[in-house]
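First, one chain by itself: the form predicted on its own, in structure tokens.
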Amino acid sequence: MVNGSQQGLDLCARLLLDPGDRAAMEDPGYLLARQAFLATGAEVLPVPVDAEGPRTDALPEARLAYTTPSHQFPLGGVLAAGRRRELLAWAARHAAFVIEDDYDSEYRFDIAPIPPLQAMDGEGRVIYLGTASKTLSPTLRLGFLVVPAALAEAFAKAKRLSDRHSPSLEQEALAALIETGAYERHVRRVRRRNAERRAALLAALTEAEAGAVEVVGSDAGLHVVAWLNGVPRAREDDFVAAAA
């Protein structure tokens, strides 16, 4: 259990990476991954994206690879089965760590769950990062790692010198949710309001302007991307009075 998602990502630069390591990366990608990486000495080496997430033939020799395949951030894009066999076959190849930072899989619309890297992993090299953040609430800073077994100790040591534990209440209460199946009544309940939610945006952004907006990475996740095609600059701020 670690302090919200981005304390794992610091503790997984930290213990894999040191100075002068290599770490892909999507790009575009989450910022605060990419400084947490930087922090160690490493060099970030960029992995283009398309519709389907990073793009598996462009990865680089690298020592870790850090990915958002349920819901590529910032695009949306959803990583298909065979690149994420691609993916682990690439870490195989180069005895390198995968992250797979699940941070909204919750959220799934239009198309089926695909199993995680995680239970694809038969080597030992994926870390599964998770969140409560985006299910409960974003004050709560809990999140967990899903190690291999060979890193467990070392992750469990570089926690308890990064500040002991994280907080006791906030796990029992999460805990009891989830054992009492009240957790996930609440991520079904939240996740039909965050549906209708979406719709109301996808079908207001359709009704914006004709062939004016051009949305992508819809199929998950709590955000998407509108591209406003052929709008001028100086009407951004009418867009953002009408979508409040």
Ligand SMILES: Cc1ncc(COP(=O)(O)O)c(C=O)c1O
Given for the second form:
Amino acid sequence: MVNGSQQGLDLCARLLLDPGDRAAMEDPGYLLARQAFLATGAEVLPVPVDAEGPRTDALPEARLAYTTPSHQFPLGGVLAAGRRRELLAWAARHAAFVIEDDYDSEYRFDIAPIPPLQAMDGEGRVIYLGTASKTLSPTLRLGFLVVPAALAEAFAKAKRLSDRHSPSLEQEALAALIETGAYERHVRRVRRRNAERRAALLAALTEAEAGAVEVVGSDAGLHVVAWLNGVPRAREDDFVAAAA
Ligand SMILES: Cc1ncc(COP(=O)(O)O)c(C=O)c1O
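Form predicted on its own already given; the form predicted together with the named molecule follows:
Full assembly next; the chain just shown is listed first.
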């Protein structure tokens, strides 16, 4: 258990990267991951992203790759099956690690659930990162790392050096929610409510603004990207007000 995804990213960065190492990262991507990698003195190399997630054919040689395969942040693509295999083959070839940041996979709408990338990993190359920030609250600061067995002891020691452990009271409360089934019921309820909000948003953007707005990445997660291609800049505030 870690203090939100952010501590997980920080531990990965400090344990896996030395100054001058290379880290591959989705571009555009999650800035707080990029900054954690840069803070170690590593070089961060961009991997271009399209509608199917990061272009795994463009992965540079690197010590680790950071990715959001369930719902690319921010563009929203879901990493295609062939690319998942390509990414794992890349990691095996370079003895590199893949950080799978699964920050909002509880919210999946018109598509079937996809198993985590880590479930396909037979080589101990994928570090899975989850969080309660999108299901309960980002103020809780509860996240978790599932690391390959070979790394477990080093991560446990580094976590202990960093802050001994994450707060017990919050962890026990979360454990009770999970054990009683209340967490699962809560997530189902929130997913239904978010599905309604999402439908209203998509209807407003695509029907009311047909042709002027292009929406991408709406299959999963808590956000969509709307390209306001045909919208005059002066109307942008109207969109913000209407969304609220
Ligand atoms: C890509 C990504 N990862 C992780 C998180 C969650 O971070 P944390 O668990 O530190 O609150 C977010 C939150 O917005 C995010 O966008």
